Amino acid sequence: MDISTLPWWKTAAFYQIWPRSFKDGNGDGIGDLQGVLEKLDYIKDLGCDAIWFSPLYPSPNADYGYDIADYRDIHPEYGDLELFKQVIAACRERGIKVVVDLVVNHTSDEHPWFKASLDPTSPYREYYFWREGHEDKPPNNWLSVFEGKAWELDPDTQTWYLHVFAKKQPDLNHENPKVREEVKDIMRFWLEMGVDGFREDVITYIAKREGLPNGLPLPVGTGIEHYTGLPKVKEYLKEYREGALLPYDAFTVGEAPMMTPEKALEYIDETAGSKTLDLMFHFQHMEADSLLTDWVPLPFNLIKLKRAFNAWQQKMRGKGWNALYIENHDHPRIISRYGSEKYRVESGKTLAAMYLLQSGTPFIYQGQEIGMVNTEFGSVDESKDVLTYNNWRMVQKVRLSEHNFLKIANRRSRDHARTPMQWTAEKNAGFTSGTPWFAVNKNYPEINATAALRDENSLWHWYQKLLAYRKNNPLVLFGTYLDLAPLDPHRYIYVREYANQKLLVMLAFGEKPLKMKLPEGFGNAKLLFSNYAAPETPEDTYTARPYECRVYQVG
């Protein structure tokens, strides 16, 4: 297959930046887009050519920027039209595309179109889900991902608006035409000023199903199944993809809870002529070390993330592209949940080849390159996510105090990604000249990128390595993929293959030593990679370290 044919986005390496938390440039104690210039360089030397911004519009942060009050402005806090204007032109110097983030589900309840909707007249009233209630109760009996119930009561005129997510986040109704001209209209406003695509959050949710009927009696997402995947959603996608996206050769990633490899076809599907998106994010290899959420854990199971990986591995093949990630924005850092902080750059090295090394896009998370790992809180009101007080809201009906809870939570949390990003052994970690609007994980004197940059054998140099060895290289782009041990709770060794070449992945998982006997065929195979020192010459059995990862490659 002639590589230089694919689309920019299937060589690509992305990282991805939650602009709060990564560089502050003017001292106020938040990231800001004069700090994303300060980083390019870093960006792009790291190996990645592509940058994906989680929202960098006026918010008043109820989500972190996930509650848009204007989609066609910059959050001061960030910057401004300018400066952004200025980070596309330095990005576009270094060969570095820009995706940022589009989240039409909801809105802030502090935009205007919303403010306008109060009003029973407006025709702003149809961009949302307002409706009458029973009595004094809700139209339905959904409940939102993050607080309680899906409904909220505008005392004015005793209606209630949808809200899946937060109260602040009411849902735009995509069944009414207009709200799918300003979709469109949006979408056209950032790519004329020189953005690559988009990463379309929670795609999935919106269309919501005709009556609003009730869900189903669950005791957690109750109503989901009204919402989630409906076929409206491909409709709508379409009209926004041939409306405004295919005219300027947009890339599009959609993020989907509940997704499939099945499911994740009937969007990304290149042989069926019917594509609505470019790539899918899904969770399922995230659920590895929980039950549907980060938030009820579970011991830590290989066997349940390989058939994760081995399935999208396998039924893509052929149809679709993978998007490949460990870390973002929305789970707590990946060296805590499926790796050991004991061992925390020995694991790292292992987790970084085990999905950098499969078919796909990769995506990097900022601080994960680095190795950062969790925080610890020693109250909820550290906390700054809206996730984690719910949560601690709910569990309060229980009776279970906030010891037990934050037991989960320094575990489980979204703000352990959101920590500030830690760049040097200095004051605050060099995130900030000013007071960091979060507290810095304490380990930053010893975990930070100048330190790493300077260790030839830091995770930071094995990521450039990786990402260097997978550009454009057809075997990692195209082989076939085999998992020779998908029922082992210990060992993922999995082979790929194209044309005469072969690339043999073993990495064992665990602190305990471990038994690991090489394939057949391997004999003569070259060692390309090893976060411990190793033979050059396979050896037909070894007795493998904590979290040790061998790569070989034959041909």
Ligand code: GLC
The other form holds:
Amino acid sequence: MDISTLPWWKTAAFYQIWPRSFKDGNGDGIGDLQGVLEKLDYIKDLGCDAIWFSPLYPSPNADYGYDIADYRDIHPEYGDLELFKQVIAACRERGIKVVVDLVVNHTSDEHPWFKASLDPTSPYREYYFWREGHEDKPPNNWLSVFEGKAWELDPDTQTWYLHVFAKKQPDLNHENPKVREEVKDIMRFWLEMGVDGFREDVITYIAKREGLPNGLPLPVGTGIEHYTGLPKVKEYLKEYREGALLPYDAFTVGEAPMMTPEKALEYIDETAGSKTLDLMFHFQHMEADSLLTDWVPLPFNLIKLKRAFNAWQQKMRGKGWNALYIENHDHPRIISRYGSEKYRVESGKTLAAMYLLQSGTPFIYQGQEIGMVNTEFGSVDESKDVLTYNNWRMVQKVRLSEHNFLKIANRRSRDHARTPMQWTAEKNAGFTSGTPWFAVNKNYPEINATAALRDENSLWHWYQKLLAYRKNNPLVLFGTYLDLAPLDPHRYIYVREYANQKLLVMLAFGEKPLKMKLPEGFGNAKLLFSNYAAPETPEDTYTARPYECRVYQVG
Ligand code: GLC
Ligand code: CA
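For comparison with the form predicted alone, provide the form predicted together with this ligand.
Full complex below, order starting with the chain above.
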């Protein structure tokens, strides 16, 4: 396999920036593009050569940028188009690709299209789903992902609009050809400016069931089956790909809740000639400690985690390419979930090796590389996320106390991923010279990038070494993948194999000592990575320490 012929995104490592909390460059307490410019070398040194920017566009921030009021501009809080062009140029100088978020399932209710659509005679009416209700009831009983019902009434016209997410995020009607022209035009706008592709927000939600809603029997359940993964999604994506993306050779990664490997291949199979996306962000491995959503916590289950990884590693093989991630702006910090805050660095290293040595394109979320962990909220008022607020509003109806609600939120809120990046041990963790828009985690004197860069055994350096090792390495890129102990609740042991090379990844989960046994065929292996002192040649058996990781290579 000639690696130089691969598309860039197969050998790249991505760094995700959630701009509001990354780095404040002008002292107003909010992260911005000036701050990004200051930190590009940091990202490059880590070994990342692509950036995914969460939304930078003007937005009333009901969902921090995932509610867009203008698709062709930069939020003044973050800078302006000129500054963004400077960021692209500075990235280009460093060999860093730039991918931006494309949020077209919905707009903000403050987008001019939506405002115009309030008038039933406006051509923008058909940009959205405006429907008649049944007396005082909504058109159907669909539920939204972010709050109760998926419909909101406009009191003036007595008609309802669909919002699959929050009220302030009305859904766009992609069945309308004018909307599809807008989407292609938005894509071209950013591609002309020099971006290399898009992360497509909840992209499998962009089609709603035909005939909605009048005349349709009311769905049972949440209605989600009527607005996710419908066949039309692929038709729209094909049009976007052919009409806007292919001429620029643009990259796409689509976000797809509830996605399975089988269904994903319908979008990303490279052998089928009908690919509509390059990569897919699925959620299955993010559910190893919860039931479908982070907000229904369960104890961490390693078997469930491995089942998800194994299925994707095996089923994508030779067909599709995996997107590898364990954190982003929508989930609490991974060490606090699947690892241990007590063994923060050790478990952080194990989790990093676990996913970075698999086949696919890795994504690292800001702060993950220094082992940031969840924060602690003393009251609901301290949180910022619409999902946290909405959940609080809903559980108040069943009289859950704030104390009990916080027990869940303190484990599960998306806010944990959104506290300011911890750069230094100085005031406000060096994130801002002003007052940070969101409280910095109190642990910053210990957990910060400066300390991590200084310590050669830090998690940061571990990430750097793993990324350097996997870069252009055929064993990691293309090797077979085999889980040797899929039903073991505490050990994750997998083997990668390519040509005459073999990689053995031995991971111990949990704080208790664990007996580990070397699988056959690794007697002559050499130690590549370990998070505790370990012998250069493997022992037949050893007792693993908390979250011990040993990685060996043969050949
Ligand atoms: C995606 C985004 C999330 C956002 C939601 C609605 O899941 O990642 O942050 O709230 O879509 O746009
Ligand atoms: Ca700022």
